[in-house]
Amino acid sequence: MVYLDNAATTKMFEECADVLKKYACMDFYNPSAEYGQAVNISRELDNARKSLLNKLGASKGDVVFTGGATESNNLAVMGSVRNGSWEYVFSAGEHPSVFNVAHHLKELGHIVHFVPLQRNGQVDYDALKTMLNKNTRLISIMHVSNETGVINDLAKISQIRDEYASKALFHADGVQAFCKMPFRLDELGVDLYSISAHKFHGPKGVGALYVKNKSSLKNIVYGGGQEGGFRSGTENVAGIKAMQCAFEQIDVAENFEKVQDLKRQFLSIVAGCNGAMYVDSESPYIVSLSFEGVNGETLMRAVEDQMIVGMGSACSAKHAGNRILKEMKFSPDKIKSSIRVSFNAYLSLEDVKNAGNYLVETYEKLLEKVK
């Protein structure tokens, strides 16, 4: 079985499972307690915080540990909201954990703008300029699309922000970028950045929000004041340390090159199939494919005895259609026939080639049946 739905989740490193057990069963103390063992655990969290800032390439700022990217995104957006005539700008290509919060803001009576996508899947930078002004409070645009692997130019967006809405905060959902592509936050100009551990071989249920300036954010959960008051509740120490175990052992640049080759080899097989097309994207980890004449879900089910592929965001997989591909002006037929293939750096080239050949063979057999 070849697992090719890594944008949905990844297999946790076995070493991280050992770390998870260590901090759940042995060093299990509450970091907010005052005795020595607990103080040591608090120091362990500080160590994880510093290590994550270093991995993010952030020379200043803070890390708030959360229950995952959905919470991080909600904290970034709702924690930025202020009373008054402020305006909020989102891309139309956001993950549901941002997109649905944006619609919630609109329902509450806030002024919300959605920046359309270009045909290539990137945010429309020119349209973004027209939506920014002195009243813009927050811009939220994801780093890498979870549906297509298309990369938005965050440094360019930051420059646009500086020119047209210098007081606005800039948040990016970095779930499909962190530990998958080389970057430094210091060079991107973001104020808030969300990550999720289970997307890079860590455990589920833990993530983080990078916060450049704590005074720009307010808490949305009330309680004991943990995580600098931004995320009350006893910290998930075992999950945080297992997340640290994952990101510290990943060589991002080396993995990026390897996955580029895996994707290139896979697409060389798919490209030779009449009726197949794919979204050209810079991230090697994700590719959106469509196979003319065959329902994407039908194809996904037909190959699952030998390979697992996805239908797009697992958080919205039960909803009909694909909002992102629709924004990119894909026809209804192409949307209906689309699947998502996503890689990891620990797949073998042989497995990926075999999966590509099996996918094409299965598609051609299904196509014969529907003719």
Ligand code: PLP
Second form
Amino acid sequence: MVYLDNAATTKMFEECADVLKKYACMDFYNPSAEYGQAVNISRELDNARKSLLNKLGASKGDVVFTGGATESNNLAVMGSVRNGSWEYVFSAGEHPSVFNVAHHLKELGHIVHFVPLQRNGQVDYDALKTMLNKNTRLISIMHVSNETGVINDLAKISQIRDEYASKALFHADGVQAFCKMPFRLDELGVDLYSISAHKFHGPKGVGALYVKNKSSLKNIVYGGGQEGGFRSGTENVAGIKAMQCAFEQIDVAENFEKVQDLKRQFLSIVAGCNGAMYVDSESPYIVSLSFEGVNGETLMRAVEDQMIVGMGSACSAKHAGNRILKEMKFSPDKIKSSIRVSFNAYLSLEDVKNAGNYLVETYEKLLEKVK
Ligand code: PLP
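Now that you have shown the form predicted on its own, what about the form predicted together with pyridoxal-5'-phosphate (PLP)?
Full complex below, order starting with the chain above.
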């Protein structure tokens, strides 16, 4: 079985399971307690924090550990909200964990703008400029699209922010970028950045929010004041240490090259198939494909005995249609015939090629049947 839905989740590294067990069963102390064992755990968390800042390429700022990226995104957006005539700007391509928060803000009566996507899937930078002003409080635009693998130019967006809305905070959902493509946050100019461990071979239910300047953010959960007051509740120590174990062992640049090769070889097989099309994207980890005349879900089920592919964001897969492809002006037929293939760096080239060939063969058989 070849698993090609790595944008939905990844298989956890075996080493992370050992770390989970260590901090669940042996070093299980509450990091907020005062005795020596607990103080050591608190130091272990700080060590994970420093290591994450280093991996993110952030020379200043802080890390707030959370229960995953949905929570990080909610904290980034809702924690930025202030009273007064502030405005909030989101890309139309955001994951539901940002997009639905944006709609919530709108329902609360705030001024919310959605920046359309260009046909290539990137946010429309010119349209963004027209939506910014001195009242803009937050710009939230994702780094890499979980649907298409298209990369937004964050450095360019932060320059636009500096020019048109210098008071605005810039948040980026980095879930499909962190540990998958080389970058340094220091060079991107973001104030807030969300990550999730299960997308890079760590455990589920743990993530983080990078915060450049803590005074710019407010907590949205009230309680004992853990995580500098930004995320009350006893920390998921085992999860955080297992997440650290995952990101510390990933060689991002080396993996990027490897996955680039996997994607290239996979697409060369698909490109030889009449009726197949794909979205050109810079992230090697994700590709959105469509197979003319065959329903994407039918194709996904038909290949299921040998390979697993996705139907787009697992969280939104149950809803009809694909909001992101619609934004990119795909026809309804093309949207219906879309699937998402997403790789990891530990797949063999042979498996990926076999999967590509099987996908194409299965499509051609299905097409014969519907003719
Ligand atoms: N943001 C993006 C871009 C994602 O792909 C996902 C997961 O599908 C999330 C946020 C949500 O992450 P989590 O599962 O950690 O809540």
